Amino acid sequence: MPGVLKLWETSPSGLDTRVEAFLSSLSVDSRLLEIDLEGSAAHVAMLGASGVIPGSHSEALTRTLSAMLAEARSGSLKPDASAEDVHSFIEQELTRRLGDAGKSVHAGRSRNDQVALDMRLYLRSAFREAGGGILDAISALCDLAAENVETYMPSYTHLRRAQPSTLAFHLLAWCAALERDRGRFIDAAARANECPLGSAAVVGSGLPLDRDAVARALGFSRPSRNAMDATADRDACVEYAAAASTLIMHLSRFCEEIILWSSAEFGFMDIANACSTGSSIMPQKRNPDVAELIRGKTGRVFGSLVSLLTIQKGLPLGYDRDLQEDKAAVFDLSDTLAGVLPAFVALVQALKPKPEAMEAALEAGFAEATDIAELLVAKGVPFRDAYGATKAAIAAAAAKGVNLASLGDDELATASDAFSLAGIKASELAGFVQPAACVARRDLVGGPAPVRVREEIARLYGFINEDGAP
């Protein structure tokens, strides 16, 4: 539409073409076309019902906006390249189609509250989609965990073998983090669930708008409470970015473990060919590219969060043009999560655990040591003495190159008289320190005992079915 005035122009004085290109946001906000049409439809319906514009204008606008929405969804309506932004394009198109009735669409609103509304509506879907993707990830992890409740492996601290655990228990630790991640998106969505439309530029409108009606029509719980804050606020964008950053941080940690576990040095699992790639020069290699790229996406996501925070840190109230930069960051975040979450699900489904290798890793490193110390405690030995006695037994076993269960009664007694005083015989230790026994004893809430792990898997499936219901 060459020659059409900008919304803020009253005369065709024109901008420097370089400035005009710099100010334009159409290349970014054109993806808000359908959302802006929906918001505009609710606005003009309210304007007609409130008597702000003639009913005939409201009806014509409503019909035309509905037709434009259908065209946008079919792909036949696209923003004109000469428009300053998607909001300008819609008003100009309405004016082209309806004449004076089209010029009524902007009564009682500013682009400031219009774009704030569009971002709230966009984020509503983005929050929901992220939450759904997290549920899919938890479901995939539960499926794998259910098959490996008694697949024994070391747990780790400082990347050193710590105590006997299971693959299922480790996967449920990932699920615990993802469940919190989903909660962050839900909490942020609840705070964002207020309608800024009617805030106008900065202090609201003097026209008799029905803000409650518009909020209800658009599915918000309430209108925003302060017009100045509503047009300058981008907290919902920041919270989405923060939740996305925490989520991607967790996924990166999980992927790091998958990369380690699937290496020859660990050998705990393989990754199916569907989620790994070959080398361009080394025929023997399969690379964990999906896990590596998810890990690599953290920089991009963290960058969007820092960008959103930095954009706003020095802005006076109310609206400033700096806020135009919010959309690129949020859109990139949602696009990134839309790729990362399904890829992570596919990666989990491609994992092929190697139980024998996992359990073999428990044969070295004295992962059973804490259990022996706790056995001494159960026999009445103070914990610090039990700790010292076990450490002495470890030194004796290490000197012989055997595990603790291989020590004889004399060797235990030589290591520490705590064993003989507690009446602990070497024969008692053989079954006591088996990985299955060590794990089964840890049946407190949150522990790795199979009974607890199966309970947690069942709870998570129930959580998925309840929260994931349409």
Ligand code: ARG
Contents of the next structure:
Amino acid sequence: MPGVLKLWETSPSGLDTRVEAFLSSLSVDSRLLEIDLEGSAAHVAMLGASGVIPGSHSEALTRTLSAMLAEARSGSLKPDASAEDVHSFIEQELTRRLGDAGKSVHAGRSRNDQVALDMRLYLRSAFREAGGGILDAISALCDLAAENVETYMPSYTHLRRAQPSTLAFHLLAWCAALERDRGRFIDAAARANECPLGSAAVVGSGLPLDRDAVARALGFSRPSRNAMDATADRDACVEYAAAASTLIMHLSRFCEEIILWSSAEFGFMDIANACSTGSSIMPQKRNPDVAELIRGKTGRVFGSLVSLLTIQKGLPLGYDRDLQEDKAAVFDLSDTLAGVLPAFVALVQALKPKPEAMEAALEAGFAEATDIAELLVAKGVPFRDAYGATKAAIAAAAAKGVNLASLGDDELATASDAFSLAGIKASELAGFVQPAACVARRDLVGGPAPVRVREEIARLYGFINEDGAP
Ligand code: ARG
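Form predicted together with the named molecule, following the form predicted on its own:
Every chain and every other molecule in the complex is listed next, the one we just looked at coming first.
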């Protein structure tokens, strides 16, 4: 806005009014107001303690920054629309309130390290919030799994019935992915745990700044290692976007399964009315909109990742104004996750499994076939021969329109002599291929046997409770 000098102006430079609004980032970065005030407070305290500015200036700045923070929290401090960005607004406001003391806030600092710091501080809470939301999702899935350890259903490969499994085991597969997702946020947070302050514009400062003290005061593990890198790289934002993308890719897959399972065609579960919606024209419908919208949000999350990568590709070191575009992407990501994760928890809590329908899906489709081959193997038949004998038994059962448990000794013998050579009776086989027996036998680590699944649920609950919010 004409009349208010930019931080970099000592007299009006005649900036074209058409580019003034274009260059401004205030509408986006005013969201960093509180964070920037906290970073500025740590900076001025260090400037005072290091003797870079007079103690009276640092005390006045500290007092005023703390008053401004209280006003920002209560909503009474509104960035002035004429400021180029939130950083400029704060310095201009300090100068308006304090005169010369206000003008000393920027000693040893540039907006380049200031904005890099703000993004690190913003990401610190974003990483924590994502991790907490994922724990809530794991917890909701464990609650549902605990009730369905012996709810038998087919597992699928290629979306075709594969082998007997349980709903709990399937839900724990989702938990396993979510646990890694949470780990990605934690790992990225550890790498981002460096304080850029003191990097100034590009090569640091010649003033005797105490970078360790300011890093400590802001809760970082250490100062960043290279001033040029710290001001010019936004890979922490990329890592956040990549972790968010992997997370939502997983949630989208789970939601796709919920959509399929709750369809009339599968009929494996209903979604309670709290998490399904009606149609404005078709009175009979309940639609899985929550699951669909989570699936749909993958588009914008992946979009933000691509934006952050593309914004940085080809940028020469150090800071370039292109980097200003990082914020819109990161804020959109955190807003999206803040909506998606609680919605996913609500959706999981609204699932009403229909065990009879799941078990009925095991009656056709010969999901127990691999178990028969394994029974033959256990009796000494080489696997490939066991596979062939079982395939012949399937053909016999299919011709008769029954499942494998219903074949008699004669039919087994006709299918393959492997059965009688291995000493397998139809009566033994019938018990062996019951879904509960097939699942119970899979008691290796990582398998669906109820004993294993209960152990895994207990491990996950322990992990959720021990860790609390990450
Ligand atoms: N608003 C800018 C950003 O978000 C702050 C840094 C401006 N630095 C500069 N040298 N123009 O990136």
